[in-house]
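Heads up, the chain below is alone and in the form predicted on its own; it's given as structure tokens.
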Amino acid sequence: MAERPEDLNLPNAVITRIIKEALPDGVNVSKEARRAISQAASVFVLYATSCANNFAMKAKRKTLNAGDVLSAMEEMEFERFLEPLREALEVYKKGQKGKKEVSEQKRKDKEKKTDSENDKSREEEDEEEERMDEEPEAENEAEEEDVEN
């Protein structure tokens, strides 16, 4: 847990950005109002987390999941936010799936590149060994010619 109550507040930059996105252009918000909204948002997050934790505890889990949060929202009587929240979660899941697929593809590409580099190295080594094998034969032939002359 946080040691000081102000540690529980959301960052001012985040609150300011949310406020700007929620209000039409030209509407100003005083510093005092931003502070009040920030504190209210922090209280809401703490309450929602506490309610979601209760659902996780009832299920004998230590990890909160999206279902716990949805149940908490319903218990807190915020049903009108359930559908937008479900939609946002779906978008998040799709984004995570896309990131996972991109990451997997990068890993496969890297493996292919490493494999092809290893194949090239093996080919070069084989060619070098062949050259090394051929050089003593050429030297032996030269020595034999010298001996004959």
Given for the second form:
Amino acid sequence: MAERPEDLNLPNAVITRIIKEALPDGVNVSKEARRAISQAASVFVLYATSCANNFAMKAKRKTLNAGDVLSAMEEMEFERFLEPLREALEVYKKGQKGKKEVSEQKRKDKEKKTDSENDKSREEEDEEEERMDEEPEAENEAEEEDVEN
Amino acid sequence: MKMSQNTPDKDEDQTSTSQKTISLPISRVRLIMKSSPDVNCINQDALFLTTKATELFVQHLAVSSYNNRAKQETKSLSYSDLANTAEENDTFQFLTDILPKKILAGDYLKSLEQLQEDDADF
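Given the form predicted on its own above, I would also like to look at the protein as it appears in the form predicted in complex with its partner chain.
And the full complex, kicking off with our chain again.
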């Protein structure tokens, strides 16, 4: 729950950036206009939520899902948003999946690292025995460390 | 650029992964959505879509108002351009309460007087 009323505002810096990027270069947007757009955005969120919630309630669901939000956009006559929204959701889902894979990879790397550290300590023992003609291998090891970091 | 500070919950992760697709903080949008009394739960996709839709809405409102601006010769967007757009464009009708048209106090008093005179006629 929001504790302070300003918690229900969207960050001005981000709103300003989105406005700037949408308008041609060099357009001056008055402070009052920026504040009004930011408030309009908050009202938009509430309106969209209430519409989406109606769809969820009709279907006797307690959780709002993506379909409810898309239906809400249609009802609000923002059909123009449907296509970009679907595309963005696709990218977002891929990102989420990719992130899982990345963390999986990280976990594997970590395991590998501990393995290779064990190897290294063994190698170091070997090195001490024949230090003089070990130069190329020492170089390889330095490279290995770079990759790990 | 890191957008969400002081959000110790899991949303922070999601905000940073979706940096490329959205720039508004998901945690803040969720807070606004949750302030609506009937809402129980919102799944992650619905939250993402609402955040993205809000960005599209900000762009759409700004561009529509700019194209519709009163002073076409200047490169500026003013409050009255927004208020006019809210009034004239059907899809922005829901904004008329928070984007009221400004009128001069003198004009308001005049219209009030006019109303009183009309009433007196009956």
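Residue numbers count along the first chain shown, from 1. Between two forms, the rigid core is the largest collection of C-alphas that superpose within 1.5 Å. What you are looking at is a predicted structure, and each value in this text was computed from that prediction instead of being measured.
Relative to the superposed core, Ala59 undergoes a C-alpha shift of no less than 2 Å between the two forms.
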